[in-house]
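Listed next as structure tokens is one chain, alone, in the form predicted on its own.
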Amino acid sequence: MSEETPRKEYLDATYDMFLGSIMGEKSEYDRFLEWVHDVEDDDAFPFETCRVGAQRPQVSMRRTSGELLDVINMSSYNYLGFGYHPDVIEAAKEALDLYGLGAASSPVHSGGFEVHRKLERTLVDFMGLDGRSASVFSSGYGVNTGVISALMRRRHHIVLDRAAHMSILEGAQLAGSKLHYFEHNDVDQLREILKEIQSKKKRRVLVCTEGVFSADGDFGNLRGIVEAAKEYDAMTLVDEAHSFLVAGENGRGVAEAHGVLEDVDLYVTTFSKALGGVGGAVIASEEMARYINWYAKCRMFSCAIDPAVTAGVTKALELGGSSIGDERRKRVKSNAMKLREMLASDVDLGVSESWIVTVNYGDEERTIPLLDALQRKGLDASVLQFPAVPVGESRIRLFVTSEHTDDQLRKAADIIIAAANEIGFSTRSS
């Protein structure tokens, strides 16, 4: 910003600033609302937008000001476009007619329908994991918090990749187990931690990692991590939320691609990414899945996932296992590669390897003007800033789908590059 331009105070704000109150000062919600209103008064608030239609590659969105913008949609993760596929919608409509709007009970009481059992069987069959069972949750976030807190206790040990999702961390905190962290994908450090744990009195140990890490768009080192865990008799939980149905020859995730699918003890996925719905599941041994059904509190004391979404997700899973899924898996990977090639010479793409293409823009103070500019130029993207990522490492995330066209990819790249030049992060060393 030039010296002549008064600095907007709201540019310094980060998410963690409003998480607690200090005695004698304004409450956290008063301070937060002041900040929101300051940005809205400047007509620059780019968050909490409402879609006017399905999550397609091109969408209309309404900002909190009421302004309607037509944008290329790269902020939602409907990776294979199944969220609006006509067969998926028809399956959901049929289930709505048969079962009604909601489950109206916990899945272990009267909230279980035949459509839920069909989804569980379809998941296990799709994964090719005979002898396993699936436990379905009403949210993907709830899978990690519920499963980890159900299986682990205070005397146990949980070992986390430092880049693991917040749902994994919160599940570990709920369990009350002893927490250990290894640097991202660092198998040697993981082995040192596991060796130290097992040198003491033998306890249950759970190692948690992911297939694709959503902040950086890189792959988990699943082969090395799973092999190290087995070496020290530890269980593994792999969250394939952003890789299920996309990675691997058959869409079974990075675990399939790395050849360790059958060695993963707790395979977690969500229905809100490539399946285009909502909810999630864990695939585990029959004994473990049955136990989780009863002792994952967020499942036991929540309403079961609604039948229409369940049927739609099941149909999307069937499509994902067909030639349609094969074609769309190839296309999403090709689209991501094309977008990276379009951007590579102008911006810093970080370590992204997947269909989550990242663009590093550095300083947190750029977040609001950057996202505001992108939307007004015709692109909606996702941004991460501190404390979600380290200070000075803010980034744009572009969620590429199989349904984006070459023209949309080119336009998105042009918008990113133009914004980078205007706001000042166009060099790779920014």
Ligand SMILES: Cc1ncc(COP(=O)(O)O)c(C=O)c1O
Given for the second form:
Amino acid sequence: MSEETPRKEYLDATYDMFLGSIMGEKSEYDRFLEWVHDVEDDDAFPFETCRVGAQRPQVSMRRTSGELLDVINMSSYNYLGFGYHPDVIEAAKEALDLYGLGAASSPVHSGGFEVHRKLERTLVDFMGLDGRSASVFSSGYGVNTGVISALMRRRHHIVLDRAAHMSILEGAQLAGSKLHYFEHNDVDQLREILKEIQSKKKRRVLVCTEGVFSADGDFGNLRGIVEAAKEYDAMTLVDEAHSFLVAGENGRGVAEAHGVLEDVDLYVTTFSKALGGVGGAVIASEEMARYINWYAKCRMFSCAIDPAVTAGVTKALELGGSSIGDERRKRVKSNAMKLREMLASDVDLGVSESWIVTVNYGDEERTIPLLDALQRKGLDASVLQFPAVPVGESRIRLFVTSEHTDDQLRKAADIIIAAANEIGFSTRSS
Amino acid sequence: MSEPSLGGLAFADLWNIDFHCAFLFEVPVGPAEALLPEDLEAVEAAPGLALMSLIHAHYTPENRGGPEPFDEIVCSILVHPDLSLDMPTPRLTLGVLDVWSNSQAFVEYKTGALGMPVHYHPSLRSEIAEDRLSTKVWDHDGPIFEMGLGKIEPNFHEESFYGQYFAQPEQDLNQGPWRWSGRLTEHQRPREASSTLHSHPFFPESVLRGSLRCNMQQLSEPGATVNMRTYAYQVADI
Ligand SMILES: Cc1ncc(COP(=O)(O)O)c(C=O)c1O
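Now show the form predicted together with the ligand, given that the preceding structure was the form predicted on its own.
Now the complete complex, all chains and molecules, led by this one.
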């Protein structure tokens, strides 16, 4: 940084620093807002920009300053582009005409519609598992908090991958069960923990992990984890939020790819990723699913998912199970591979193996200038920094979709490489 | 005549009770769980609220405690059941804290037969109101509790339900099933019921500090006999 331009104070602060005061006053709100304003006054970073159209590979977005930017969109989860597929929109419109806007009641009271039943059946058919049912929730987050707290209680044990999503962690905390953590994907450590639990009292044990971990873009070691859990008579919950419809030969997730689909007790998915909608579901034995319907509090005491989204998601699932799904699954994987190849010699790609391509940039103080630079150069990406990841391990996440063109991939890679050179996280030795 | 077993445990006894009053009180879950054996988990009726069950049973003389009629009082915390026992869904599972009776024969028999902490308190006395809708219990240390329907209009009907209990009189945690049948009236009307729990050695002090809202009232019909079936107990493998 040059002598003439003094370093901005706001760069030394990051959003995670505005913690609540232990005293009575509420100054954290004021301080946080002041920081946001300082950043915004300099137009250094746009908080909460708005899209002005659908989550397509190329989008227009309006910054808080009012400026409109045209960017390549690598920050949405619409992995197969179904969120704006004409058939999906048509199905949602039809349901909107038929049922109106909302379900207007809890799914266990009067908020159940025929579209909900159809979605449940389509989910179970898609999974190809006998004797299973689906319990549908109005958010993917709610599936984890609701399911875990419905099935697990204080004297039970929940064993979590350290990298598990916040919704899993919150569900486990809500259950009040004894929590145990194993290092990310470490099956040996998981076995040790399960052995230790088993040596004590006979208790319900739930092991929670994911198909694709969204922070690192790597795969859960499902074969090893599910086998270990079975060996010790523990139940498994696998969150395939980022892998449902994408991973596995038929899109049934990493559990399918690892050959353990039938052994997963609680298969969790969201509708907000490859299905391009909102909501989520757990696929479990008929008995468990029925119990969850009534005992997951955030399902029972909350309005059912809206009928138009439900119909749209069902259509997206039908497309995902057809040859269109097969094509798009192939394409999203080859697109991710291409992008990785374009970036590999210039930046640190971390451990990512999936359609979530990560680029490590290290220091969290780079977050604001980096995001700003990316947007201004024409790329909207997602960043993760402390406390979501450890200090000094900040990363860009690029959500690749099947609908990105080669040209868009090339441009995105060029923008990242240019930003890496400017901001100083290029790995290319000059 | 031998009756069928329950949850794989042999039928043991049929108890005839001519007055049965069982009320539930809301108590803070922290202190309630602290009183329970480590392996038991209190049912949370609402976040932070456990339920304490208080029972007064008056037995007819032909029971094992005779030849005179006698009293039993039971204080428990409602806990989660053991559903691995093959029996109909238990309606209530009692984590038994203490049982007192004024019949030595009953105390001796029940301690052995049910694996419960039953204590002999010869000075235990009760006064069941003439209309048999309320009861008062005391001993030489003073009043223990009063429980009654108060302003609640009773609605007596035939009822039968299953339950379980856990108790840890010494080292082992014992468990067993039970079955209640008879005519009763049951309500959830805390404002209309009348109840007072006194500061008395029978009650753990820690639970008496809560709000003690009376969550549920169950009372047997005057003149009718309640049948309580108990079974062999086993050491809980939980
Ligand atoms: C692994 C995982 N589970 C659950 C969720 C929550 O899903 P939703 O956004 O559909 O509520 C997410 C969201 O990002 C996720 O990454």
